[in-house]
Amino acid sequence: MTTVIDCVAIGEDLMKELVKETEELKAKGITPGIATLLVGDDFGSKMYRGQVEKFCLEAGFNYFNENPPADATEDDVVEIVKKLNANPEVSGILPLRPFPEQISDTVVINSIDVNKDIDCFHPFNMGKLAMNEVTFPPATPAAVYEILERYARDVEKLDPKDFFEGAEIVVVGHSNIVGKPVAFLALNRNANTTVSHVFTSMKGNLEKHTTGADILIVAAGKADLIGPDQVKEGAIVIDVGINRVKVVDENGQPVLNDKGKQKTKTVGDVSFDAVKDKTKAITPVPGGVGSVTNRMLMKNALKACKMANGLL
């Protein structure tokens, strides 16, 4: 029988753990803090910023909002980063992209103190991740493994070490933000790791790799990319994709809302209903990996706070 992994419950458990750790730090006179840096008013970035602020409030973190105007210069933004680097109340800095065209992502990210780089954007920290050295793993890839580790312990009753070692893990997607770090984290757990991507698919070779996966992690950003023919019987499937698609009826006709506009819905990269019964375990979308991601960002900020105060 398929286990639909309850990622919302995992996220809630994580938040309780974060609150407990934060209260223990506060008893020592220490409060973690996260600063977001949004240049301008990009809608998606503003939504994400709101989520970070909400979770900081819930966990008892300090929250700092830096929001220079869209016409700010690169030097202006770097000066803001330097100010945050020097502020002992800021444990972690989260740059929210995209930046306006006059501002280089690389310049801003490289100006962040590596010990406050809580989403592993800095190449120094990404290099440490690749070399299996202690660092801040990116929040979304870290969420994937938090989910898998808790599944291993709670459902399969296995030590995560035994669960991962030698397992065939196939990653679909090779972005710098998700695909590559997901693969690094798999290798660091001694899994046999394969990375496939759009060019694999273009050569007609995607199915050859995905059907060999004990654990299939899909982060390609393409709705319904993975169907039942691409999944091995009894595989564990982690769907990282978040896509907005138009809703149609059984005849392929648009389904309209009260205002006469076509409805949309959020789906993953995996055709959940078609794939579910073929798997041992699967994450849904929505209510999947994203439910854990922001908590992992906060977990990194807690770690940074402890490091800054000599507690690690």
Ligand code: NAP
The other form holds:
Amino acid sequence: MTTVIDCVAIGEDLMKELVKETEELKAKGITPGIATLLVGDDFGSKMYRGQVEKFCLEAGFNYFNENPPADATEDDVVEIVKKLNANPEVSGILPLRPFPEQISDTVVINSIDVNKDIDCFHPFNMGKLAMNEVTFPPATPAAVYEILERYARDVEKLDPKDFFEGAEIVVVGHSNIVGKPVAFLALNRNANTTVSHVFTSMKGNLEKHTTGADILIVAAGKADLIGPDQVKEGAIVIDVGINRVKVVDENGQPVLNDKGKQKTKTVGDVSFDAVKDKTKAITPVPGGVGSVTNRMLMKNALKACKMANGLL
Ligand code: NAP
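The form predicted together with this ligand is what I need now, so please give it after the form predicted on its own.
After this comes the whole thing, all chains and molecules, with the earlier chain placed first.
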């Protein structure tokens, strides 16, 4: 029988650890702080900003909200970053993208102090990640490995080192923020690492790779990309994808809500019900990797705060 990994419980555990560590720091007169930088009012970014604020409050962090208008210039935004870089109360800076088109991602990211780059966006930190000298593992990839390490220890009773070394890890997706860092972190753990992406699918080769995976990590943003035929019997499947899809009944007809609009729901990239019995362990969506991601970001902010105060 498969283990459906309880990522919500992992997130709650991590929050308890964060609260405890924050209290210890506060007893020394130090409070960690996160600043978000949202330019304009992109809906998705506003939702994420709200979550970061809520978690900061819960953990006892300071929270700083920088929200220049959508017509702010690149210079305006870089000035804000410089101000945050210089503020000792800000341990970590989180730019929320997409930025409006007049603002270059690269220019803003490159202006962030590398010691406050808590989601590993800066090329310096990404380079260190590739060289296995990680300062701040990016939050989502870090969540994937936090989940896998806890599973290795708690369920398989294995040292994570033995769990990963030589394991066949296949990553689906090669974005800069998820797929590539997930793959680097797999290599850093001495796993045999394969990265598949949209061109693998276009050549009809996705299944050839994914069915070789002991650990399959999927981050493509495509609902139902991975079905039972794409998974090896007894594999461990981590579904990073988050997709909004329309709800249909057993005849394929739309299911409507009270207002007569078609209902939608959140799903991952893996067809959970069809795949789960083939796996040894699997993460659900919702209640999966996303339940751990924000906590990893806060863990990085705590680390940045300790570094800034000479405690690490
Ligand atoms: P992204 O930038 O759109 O990247 C998606 C990746 O998947 C790309 O490398 C793309 O390849 C690849 N891909 C697309 N279609 C594919 C297919 N049919 N077969 C194989 N590969 C395919 O997205 P992202 O930012 O990496 O995020 C990926 C997913 O994770 C999204 O659903 C996002 O919402 C979710 N996410 C979840 C969390 C969390 O905490 N759970 C955090 C961040 C993101 P090409 O680049 O070659 O097109």
